[in-house]
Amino acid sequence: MELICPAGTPAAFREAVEAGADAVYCGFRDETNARNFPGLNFSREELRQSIALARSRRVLTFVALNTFMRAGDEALWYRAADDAVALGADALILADFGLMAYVAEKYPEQRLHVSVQASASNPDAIRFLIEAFGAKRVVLPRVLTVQDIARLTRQIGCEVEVFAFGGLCVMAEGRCSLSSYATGKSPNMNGVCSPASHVRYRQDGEDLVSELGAYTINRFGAGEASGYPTLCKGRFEIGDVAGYAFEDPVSLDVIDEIDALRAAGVSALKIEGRQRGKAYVAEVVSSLKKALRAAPAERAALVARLRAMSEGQRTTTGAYDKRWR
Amino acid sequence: MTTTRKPSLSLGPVYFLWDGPKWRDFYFRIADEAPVEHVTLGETVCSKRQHFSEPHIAEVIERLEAAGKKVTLSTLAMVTLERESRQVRDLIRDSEHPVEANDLSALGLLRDRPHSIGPLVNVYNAATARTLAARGAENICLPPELPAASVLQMLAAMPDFSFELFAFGRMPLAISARCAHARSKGLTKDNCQFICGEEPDGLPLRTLDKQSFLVLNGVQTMSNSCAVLVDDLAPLVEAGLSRVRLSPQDCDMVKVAGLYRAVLDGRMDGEEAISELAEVYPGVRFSNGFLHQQEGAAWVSRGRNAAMGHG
């Protein structure tokens, strides 16, 4: 299985290449990609240099253009696709049908990967993307069990990539407007979720309160570790009971499922985290690379350190395990 | 001056789990009394619920069609299991009615057949709408998240195409493999006991500071506020909007439809309709923020509209 690694900066890109990535994915510094955070992402020149570095090390570069084109401003996305192709991207990772149609028609030789944001969760959906746009690979949404994935890969004529480590969407990706309901900014339209621009922390007596837009996302008592107010990992009240209504502040870790995913016919494992620093990228990539080669019994030790780096220091196999539902 | 064609009213599928008789009687009353031209129906949120409405669907369709309504059948919003794939395939193969696609599997299966696209498929621009239209889509209900600027741009780019706007109801904001509704009652999705049926209008989720925020509807998360775009429609209608969608809530939807129809026909002022709606659907906050390019939960009154240059 290939290891697909995130890079939010040219420095992280270099680290990922050095650490043994098979492919690195990244995006331009604008709203054409779903990690449109301040200080992140690549200029055209930075992408050109990064692709040259990757090529020299036989590493592939995937360019994520995985937001949905704003009506009237499609040119921004088309130009990003034109430039990524011209700069030599090995694959474009796309979510918007209009943009897929553009790329499929204008660059029929260009490898087209379907972003997780497109939410292709079953064989008929994937057949549609192959038939309509010539998709070569699909990144599966985090709504399937390992058994679902195995059943699916047997039925489709295209490669499958799954998320293995990092941030965890609780909702089907690309189908969530919770962030824009609270802030006006969404993953689909703006490339951001629960954006820092709308986050506020305030002290309320003993409690530290985290807010997103006008809404309280969590309250931390004295001595309780606080966290970033990602909307779907907040604490809320249902009836008289307060708790993590959707998911605890955990991140995804399916290292224990590596063999099952390989047996399921998965072509590539993806690491989330273009917003993470280069040290994190280096550590995660090299550990996962070793884990992929190691015998199952040796893996636990290799990844113990990684788990400590995860969000909330706790991890889950998420939807890959049926019991998560 | 061109005379603007009046848009038709459309009723979206019931997103909540209502028991069979309640579901049937709701549609009987819609058939008999509601001034809607299009009715889209069928379980959309959770495949496990299908058997609640299934025994009644034939008589409901018959009653609606006898009343002159055009019936469309909705497909599931999320398809992950083999059983769910089969449900969608069977529906599309066997249906004598037009089908509304709510996920990508239906898009592929409906190729070259006249069909509709539901608000749970991501259509954010005319390039995507054209791609879908070329494959047989004849009507697209746009996602609730779209701002008016995008809607207007698409209407201008495809003047002869039928676009529909989600204009009343709690907005579907997210869907998950996990059932937060069942979890909140100590159950899981696979062993849910259809517990979401206890809340026919959604289970309220509040912040720790008691702010109304969201409602849970099985695997779907919806806005607590109810989208009310009744006073925002004029410029969109003028620009060529074809259909206005009302999404069923557990309130008097016949009255809701009557109020929207009255505003669209110029028989009632939008502000008056809003105050009437507050009586029809009491205790629920209204919102129209998405359309005004603000947070979706926001409410922008007409005074603000004028200042923003709408209309």
Given for the second form:
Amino acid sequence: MELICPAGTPAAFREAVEAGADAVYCGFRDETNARNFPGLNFSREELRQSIALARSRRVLTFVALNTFMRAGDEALWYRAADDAVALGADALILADFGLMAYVAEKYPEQRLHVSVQASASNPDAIRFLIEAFGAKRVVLPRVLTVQDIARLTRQIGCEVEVFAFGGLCVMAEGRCSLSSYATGKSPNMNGVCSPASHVRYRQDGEDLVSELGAYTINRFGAGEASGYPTLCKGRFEIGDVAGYAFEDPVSLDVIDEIDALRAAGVSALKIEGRQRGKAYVAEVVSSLKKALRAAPAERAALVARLRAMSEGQRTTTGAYDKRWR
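Mind sharing the form predicted alone? What's above is the form predicted together with its partner chain.
A single chain, with no partners or molecules, comes next.
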């Protein structure tokens, strides 16, 4: 299986290439990609140089244009697609059907991957995207079990990519409005989920309280590892019980499922983390590359140290083997 690695900066891109990525995904410095945070992403010249570096090492470059176009401002997304193709992107990762149609019609030879933001997770939806736009690969939402994925791959005619490590979005991606509700910033339209500009931590006695916009998301006791405040990983009072209704503030880690995912027909494993630094990218990519080549008994030791770099310093297999509450 290919290892698809994140790069939020040119420095992280270089580290991913050096660490053994089969492909690196990145985006432009604007709202056309779903990691539109200050200090991240690429200018056109930076992307040109990064693609040249990747090609010299036989590494592919995927450009994420994975937000939804704003009515009346479609030209921003069309221009981004034009530039990505001209710069030599090996694939475009797209979510908006209108943008898929534009690329398919104007650049029929350009490889098109369906973003996880498109939330395509059943055979009918994926077959439509293949037939209408010539999609070559679909990135599945992080809400399917391994058994679901195996059933799906048998019924479709394109490659399948799944997330293997990093931040865990537990919602139907591309359709989630929680961050918009709390901050007015949409991950689907503006490319920002739970933006740092709306995040605040404060001490309340011995507790650390995390807030997003005007909402308290969590309260951590002394010595308890704290997570980033996203609503889907908040601690709620439901009836007489306080706990995590959707998901704990932890990271995804499916290394123990590598063989099952390969058998299920998965073509590529994706690492989340374009907002993370180059040291994180280097460590995660090199460790997972070794794990993919290692015998099952050797994998746990190879990736054990990555848990300390994860959200909440804990990991989960998420929906791949979910035991719902």
